[in-house]
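Just the one chain here, laid out as structure tokens, in the form predicted alone.
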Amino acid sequence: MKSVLVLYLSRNGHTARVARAIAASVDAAGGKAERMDVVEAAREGLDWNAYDVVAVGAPVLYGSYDRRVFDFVAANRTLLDARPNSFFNVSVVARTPAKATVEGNRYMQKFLQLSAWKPKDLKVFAGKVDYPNWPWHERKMIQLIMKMTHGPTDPSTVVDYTDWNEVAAYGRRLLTLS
């Protein structure tokens, strides 16, 4: 049975939900998955030898990634590269088909340019607009971005653009990485 570690960083909970769905898909397909926040992994360490495959995921916030993601993958690049690995991002920008691909998602391309780690596999997921649950300053910033990109701007809007079947397929795909 292949074991998969799904490492993630989540600011408002949606990337954590995506990580849970990936892990559930791995388990349902006959693998064994474990999830861990990258902050916890950095502070407490982990037994890299317990995992056959490692996936790392992060949300895109204001066009970038949390510095802790870059720090974690840089500090653990050799350990990540020692096994099949993947990186996924979660971004509301990926709600449009052209930006939901690795090639068409400028934030995935930005990650690849800025990261010391070069993942063997990549995946882009559309995220969630959740204005009511965001702090006012984040809500205002995202509304501005949405206005420029023709997305929803009503402050009561909650729209989950994530394709959960695609998330499940990604979990199954992790089991095929070698």
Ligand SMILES: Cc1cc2nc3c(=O)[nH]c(=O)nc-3n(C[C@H](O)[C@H](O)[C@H](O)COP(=O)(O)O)c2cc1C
Second form
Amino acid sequence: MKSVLVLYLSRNGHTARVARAIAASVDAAGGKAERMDVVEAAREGLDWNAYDVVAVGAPVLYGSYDRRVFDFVAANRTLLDARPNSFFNVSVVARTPAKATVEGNRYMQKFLQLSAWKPKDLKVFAGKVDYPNWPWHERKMIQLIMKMTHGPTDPSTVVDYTDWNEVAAYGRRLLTLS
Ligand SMILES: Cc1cc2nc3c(=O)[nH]c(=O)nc-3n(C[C@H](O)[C@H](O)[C@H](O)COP(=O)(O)O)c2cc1C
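Instead of the form predicted alone shown above, give the structure for the form predicted together with the named molecule, please.
Next comes the full complex, this chain leading.
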């Protein structure tokens, strides 16, 4: 049975939910999935030999990613490269089909430019707009991004743009990576 580790960083919980759905899909397809927060993995260390496949996921925040994601993948680059691996990002710009592809999502391109680790497989997911649950300064920032990209700006908006069938398909895909 293939074991898959899904590492993730989540600021407000949505990427954690995506990671959970990926893990559930791996399990449903006959694999064995584990999930771990990147921050915890960096602090506690990992038994890398326990995993056949490793995926790393992160939300796009202010046009980039939490520094700790770059630090983690840079520090563990050789271990990541020693097995099939994948990176997924979660962003609200990916709600439009053109920006939901690896080539069309500039944040994915940015990751590839800035990351010392070059993942073998990539996936873009649309995330969630959750104005009521975001601190006001974060809400203001996303409203600005949304205004520029013609998305919702009403502060009461909660929209989950994630295609959960795609998330499940990605979980199954992880089991096929070689
Ligand atoms: C502080 C903040 C900054 C964000 N910046 C961007 C951004 O620059 N581009 C984008 O497409 N989405 C941006 N988003 C949207 C998030 O990527 C999206 O809501 C994602 O689902 C958040 O995942 P999380 O709950 O795991 O943190 C931002 C969200 C927050 C809260």
